[in-house]
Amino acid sequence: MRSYGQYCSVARALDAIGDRWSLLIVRELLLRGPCRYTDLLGGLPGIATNLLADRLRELEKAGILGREQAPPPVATALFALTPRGEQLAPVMRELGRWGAPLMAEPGGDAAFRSRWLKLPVELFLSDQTPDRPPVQIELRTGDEPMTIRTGDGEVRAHPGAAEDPDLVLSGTPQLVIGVLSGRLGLGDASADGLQYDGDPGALTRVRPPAA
């Protein structure tokens, strides 16, 4: 890991976590908590191994993440993030905050892991009736079917199908994030190979009150 050589926050900051990967795999530490070293390896596609091995070192040097020994039958190397590196989510929030009006630009071949959602959905996404009955939304695009919950005024995503959706999304990342945000329309989304099943009314539910 190279230095910049100076005495600012921000250098120093960048010292740490700036190299490339690195905080991509914070992300996924964020999003999955403990991780074995191939399931690091499956969330960033694209890393060589020999980097990720390379960057878990230098992280876990800069007490941004340790590793701990799984219980049998398991019994294979952890690797979490230490509070040090918890300290890092505000930042990831931010992050995502900022790079989410890129999102609308077309993905083409890039990968796409359906948990990455989470971060979007929890940041800008919001309960509107807050004081009507739970609504849960299926999005089926990426790897693995999410769900999104409603719930004391909060909107909450995590990884599985619901028991009993109030709406269903199929699609491809694009049309659902576009969908979801308010960017599209079900009817233009629609035309463009969405896929849905259920109560619209659930999207109205849950997307920002500018869409």
The other form holds:
There are 2 protein chains.
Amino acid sequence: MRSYGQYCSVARALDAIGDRWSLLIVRELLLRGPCRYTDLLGGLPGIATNLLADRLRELEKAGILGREQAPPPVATALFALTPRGEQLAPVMRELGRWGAPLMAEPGGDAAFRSRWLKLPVELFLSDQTPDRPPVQIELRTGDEPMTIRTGDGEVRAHPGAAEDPDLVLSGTPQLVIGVLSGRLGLGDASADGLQYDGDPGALTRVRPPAA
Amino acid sequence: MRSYGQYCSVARALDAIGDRWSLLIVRELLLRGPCRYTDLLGGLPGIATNLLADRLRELEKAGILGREQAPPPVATALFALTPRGEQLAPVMRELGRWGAPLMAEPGGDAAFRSRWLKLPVELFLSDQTPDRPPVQIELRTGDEPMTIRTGDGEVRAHPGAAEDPDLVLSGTPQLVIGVLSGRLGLGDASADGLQYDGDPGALTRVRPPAA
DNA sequence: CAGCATCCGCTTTGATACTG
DNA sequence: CAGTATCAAAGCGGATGCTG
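Requested next: the structure of the form predicted together with the DNA (the form predicted alone having been shown above).
Okay, now the whole complex, with that chain kicking things off.
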């Protein structure tokens, strides 16, 4: 990208990460840790291969990510954020927070990856009753399942099915997010096609307090 | 901008404000409040007039800014952030924080406006000894002067000369920022061309504690 | 003069095809 | 798997011209 040519820290930040796709590449690396080229391609539906290669070069030159040699079994290169790249986490958090209300509009035919739920889940959910035994909620939204889990007063999300879920939610990303955020009641959502199995109480356990 | 087509809050945020120049327009409105078209042009050196008009339309459509009719004396339209637009302040803050280290590289022939100092000043400086009487430091960096002022334990910057400054710093933006941040000593900076007049103690009063 | 719209050459992006 | 090559389409930057 051509530089803005302004001696201002916001402009200089955008010189480094303001290119189309750049921040989404950082998002993938923040969510997934070190990734192969193909993993990135899969996590960034819509990107062209030449652009991914270009951006990886530029982000490497800017000190935001680096290439590592993967441990013996695989023999491929991995792209990983540098410490400087990981410092973009607060930017990503605020951007995700600001963008959250935009998720209420229908997904339509937008692409979706369950890992993307990690951001909103850990930003907005919290354990309302940390003294009670932890709960697990499994989310099935199309591609891979994702499990959210309370523990130490926090709520964490990680990929994979739960071994013993208190509640399983299956449906479109929009319905699942609506129910988790509290924007939709479980009844309304299931009338719209959400399936659930287990204890609905697990939901109130993690939902944000107000609204 | 073409949408990323991803059902993710970061991607949707970037759909709205990821265009070239969009966030810098928001920066200007956050720093200056409601602005005329020409004010924006002046605060965004390098932007083409058709792009500014385009972006203002798009940002208006996205609910980020609106047009107001200016009060009687002037008869022109003013562009102002909506509440939704003002919620971008945390994004701007984190972006400015992340970009701050990039300010150590020389400005070269980059454009500069003294108002842009407001962001780093209020982000990084603080009043180290709030019990003592407040101090004022006037900054002269090329265009208009800017004054920083302690009060209620905070440090605020606003445009204009100080009526009774404890210290005046004159020089390139890079030198002034270097000295304020503590990256440069006052002696080193004045060897490099920074001029100062008044009490250097005012500097240690506001400089960040560590480093 | 403030607030754009139009035109034009250049750069960036997107889609697909191809290669070590 | 991890890219490079190619090319059309879209976006950008700069200049200029129009309108109240």
